[in-house]
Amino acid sequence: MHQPLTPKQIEQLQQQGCRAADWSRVRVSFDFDPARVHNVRFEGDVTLGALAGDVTSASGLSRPCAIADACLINCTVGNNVRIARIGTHIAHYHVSHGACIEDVGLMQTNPGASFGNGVEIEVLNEGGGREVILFNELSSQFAYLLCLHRFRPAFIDKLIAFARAAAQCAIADIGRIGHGAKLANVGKLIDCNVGDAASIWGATSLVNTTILSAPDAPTLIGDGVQGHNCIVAEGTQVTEGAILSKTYVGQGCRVGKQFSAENTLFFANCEAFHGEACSVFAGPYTVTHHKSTLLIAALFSFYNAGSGTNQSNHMYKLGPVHEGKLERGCKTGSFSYMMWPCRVGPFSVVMGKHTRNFDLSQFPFSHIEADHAGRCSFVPGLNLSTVGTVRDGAKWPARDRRKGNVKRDRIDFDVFSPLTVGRMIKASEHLKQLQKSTDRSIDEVTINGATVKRVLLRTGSKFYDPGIQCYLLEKIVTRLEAGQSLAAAPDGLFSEDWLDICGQMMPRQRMLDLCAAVESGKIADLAALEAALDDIHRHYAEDEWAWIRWAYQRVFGAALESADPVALADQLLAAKSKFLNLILIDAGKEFDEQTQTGFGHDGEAADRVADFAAVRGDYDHNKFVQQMKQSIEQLGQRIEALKKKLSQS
């Protein structure tokens, strides 16, 4: 409860140089001490919480709670804070408990504000059309289906209402100071809420923004960070004068070193230093590094950008309309250009500068590069047993950086799935048609804007056929080790293809079911469209089950029923033996002569083999290779196992 000052706590406040206009508007604690209030000016109606102990400020320092040399204007101010040398004033916030506010130049909420919730965003395509509304509880899914599932209007239609609804609730007169944040050194805040244990150190300015925060993830905006119409997620940092507009980051994301970004959305742990993004629609794991590269008009996510990477979304004639997808898990090689449109399959890389069109969507783990013409061509299939693939799958998982119960956008991490493995399945069948097809006399066949050697297609088959074996005889061995039934699981749904909506796998029918309820109204607003994507995210294994027995029956002819479990172990034994020694040999590489150019400097040759060894170690005791050799010794062990208890079942 609060209660007005009394004559004597007000004589005292004088005393101590504080001034108000009506001090019957400035209502204080029961236990409030002004002996902690200096040099303050109230407006309008204040009211003022318990000043007691010491909080932690930005810096990390302990501090007396107090309220000194500041300006006032209609604020709530909670028990225990610090607010210090305020240059301007503090206008229309509620200050919560534990917050420590020192040196701001100016805090101001202003009527019917919306803290960045309601910005509509032109991501993907500069034209327009795709635009995404922000609100704080932005999922890296709803954002996927309200820009790419343009084509359903009623969908987009209800997508768009529960984004309005959603940003509805954030509007408000007053802006909030969360519980224990600290802000520190920090030019201006317009329109800016501050979440719970979140640091603002040193930004300059922020604007219609929202930085949502939590005491197990917490947030940090750093020296010269300029945000505007921005939303930043929970256990986020952006830091070392980055500059955003019009942008959403999402949990766990690092964006700094001047970056800039613009009409752009960060998803789960991306990363984002140096460079420069627009209108670029940034799933989960995106990372762009470099000063010179510049991601704009595209769609990526578990990318890696290399430096000087660049794109162009024009083409000189009608504008920037053009739009770039590099599915899941691309790689662009430092100075590759893509002149949009263009479409990469999963887990491929893109070399060179390439000025034509292709879209290699159905051709996953290919290596892509452009000739001195700009002409794309590609090898299917070649980096599927590459060590960086590997490395990738298991990456991810350990980087995952988001903390707390909440984690907006739902993950699936798997390299091989029913999305990557059905594309190896069609991509292979297809590159063994053409090479029954294609005279031997021709030297290269073109496949939607992008050359392969005729000598490639067989090539090609082979890279993706052991991995698809691979992939399912380990899924089926994984259920028979744990004694459960190759039978169809009774709650899996089956769909021949599956997409990826931004990070999380379905399978297509699904996605179509979700579109149809929201359309008919069944579900009916925010809350129960994310539901609906949760039990989705739960009931992925026994969808991919559904899709390893058909995909089984298509790739080796026969029912699962009918075959042989012991069998099934010698193949998958045959099969991943092969494919992790095919890994092996290209980690082998990384020791070759050819790798040890430059070791050595100054000495004599066998000092080259020595300086190598001692900066890079050697092959046998590197542990990536130790790893796959254990990998290898661990499966035939498995594999002996089960046999054993399928004998004995």
The other form holds:
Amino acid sequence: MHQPLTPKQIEQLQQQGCRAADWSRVRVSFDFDPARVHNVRFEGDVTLGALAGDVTSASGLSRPCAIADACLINCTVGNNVRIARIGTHIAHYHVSHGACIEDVGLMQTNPGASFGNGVEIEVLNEGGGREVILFNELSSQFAYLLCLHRFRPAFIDKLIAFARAAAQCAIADIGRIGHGAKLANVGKLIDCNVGDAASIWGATSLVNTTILSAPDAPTLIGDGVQGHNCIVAEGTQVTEGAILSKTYVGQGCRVGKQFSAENTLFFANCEAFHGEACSVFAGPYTVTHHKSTLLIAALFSFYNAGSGTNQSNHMYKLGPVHEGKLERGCKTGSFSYMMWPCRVGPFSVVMGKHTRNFDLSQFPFSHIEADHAGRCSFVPGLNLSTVGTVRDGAKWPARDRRKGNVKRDRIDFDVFSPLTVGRMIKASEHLKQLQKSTDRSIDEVTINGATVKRVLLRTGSKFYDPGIQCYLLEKIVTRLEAGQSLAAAPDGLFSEDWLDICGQMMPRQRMLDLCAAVESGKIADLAALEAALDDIHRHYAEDEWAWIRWAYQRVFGAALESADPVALADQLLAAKSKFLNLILIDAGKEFDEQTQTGFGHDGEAADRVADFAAVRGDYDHNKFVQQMKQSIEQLGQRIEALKKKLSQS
Amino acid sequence: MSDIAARVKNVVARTLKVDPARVTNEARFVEDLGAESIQSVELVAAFEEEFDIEMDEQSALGVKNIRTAVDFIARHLPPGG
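For comparison with the form predicted on its own, produce the structure of the form predicted in complex with its partner chain.
Full complex below, order starting with the chain above.
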């Protein structure tokens, strides 16, 4: 409860350099301590809480709760805060308990502020057409559906209505600085909401922006940051002169080192330093670390950009059309260039300067290069059994920086899944058919704008097939080991095709059902839509099992029920041992003679080996190699144990 | 054996697009003939097609020059192949 100032309190405040346009509009808590308020001008309705004890400043020092050298206009101030040295004023703000605001130039909320909510982001095409509306609860799945499913206008209309309703909820005349938030050396905050426990230290300007933050997932906005028309989510750090305009930065992201982004969405755990993003839909784990790297008008996820990566489309005449799609797990080599539109299948590597459009979405794990004329050539499936792919698969879950209870983006991490293996099955079948139908006099075959050497058609199948078998048999044998039935799971839903809805994989039918439910009004608001997506996420394993049963029959030509469990175990042993050995061979390449070029500088020939061993270690002692060898050993033990168990049952 | 060697050299010259005169018995694929990693994959595929054999990557790892390629293929050819 707050009460008017007593005459004695007013007198003391005046003696301490305070002024008010109308003292009767200043109200304070019953235990308000005027001794802690100096040189403050009050304008309009101002409410002050108790001031006792200390708060922790942005720099980590304990500082006394107080209000000094500030002008407060129509503000409510919670208990035990520190507000000091405000250049112009703090106008129309609620400063929550325990906040610390020091050396801030200007803080002001204008009537009807939306704090970045409702801003429309033009992703994938600079000219628009796929706008995503920002709101605080935006998930990667919602943004993806709104952006990409424009072929269902009734569905899109509903999503737009959900987004606008959510954005509307954020509109207010008063901004909020959250509990325990720390602001220091900030230029200006205009129409900016700051969440609980956030730190904003040295930012240049934040305008029409929300900084979401929570005590268990505090957000940091650092030196020189400019953020206009943005939302930054919990647990994220935007630092070191980053410039963000019309941008959403999701949970657990790191953006800094002068990175600039415009019309861009970053979802969970993205990292962006030095370079530039323009109209980019950066799904979870999109990473760009280097200077001269421009990501433009494209969709990425689980992506790593090499230095100097660049894309464009100079061919348009009626306005820019880009539509670059690099599906999950792709990498682009240094100074790679792609002319949009292009589509690259999951876990592929793109090298060179591509000046032709191509679509290799149906050939996952491919190695894609450009020839001297900019034409695309590829080796299907080459990246399937590489060290890099295996390491990527392990590192992403381990690097999930999202903390706290709310994780907005649903992420399925599996490298091998019905999404990727389904494409591998079709790719292998396609390559075999092409190999059969192509005359030996033909040197290369063109598929969707990219060429593959004829002799590599068979090689591609040879890369894909062990991976397909490993995945299916591993899933089946794991169930046998757990004593689970190989029958269909009651709640599993089957679709031959699976989709990657920006990190969340699902059977096509799940997505179709979801869209239909939204269109019919059965799913009537954002909360219901997010709950439906959560429900799909929970059914992943059952849906995957339904798909595996189907895929087994397609690949092995017999129903799973008719398979001999012991034979399945033996098949897994053979297929997986071979697969793991291929990975070991790939690891071995990092220790071969050619890799040692550059080592042993100024030394003799023998010194090169010693120098390499000192710096890089040796094959046998390499941690990854040891893990792989252990996996092979354990696989043998697993299979033996299973066979014993099966013989006893 | 000399027939195998000739065919191996022919495949190598064609695949790597190098002067056949440079494809000697001791020529190393990477250091002397400039084979890149991807071309090594292509070479294995071309050998498989030429000789109708299977070369798994593990076995092919030891094939570093023309001579070892000829020996490897000779060992893997079916009798009379």
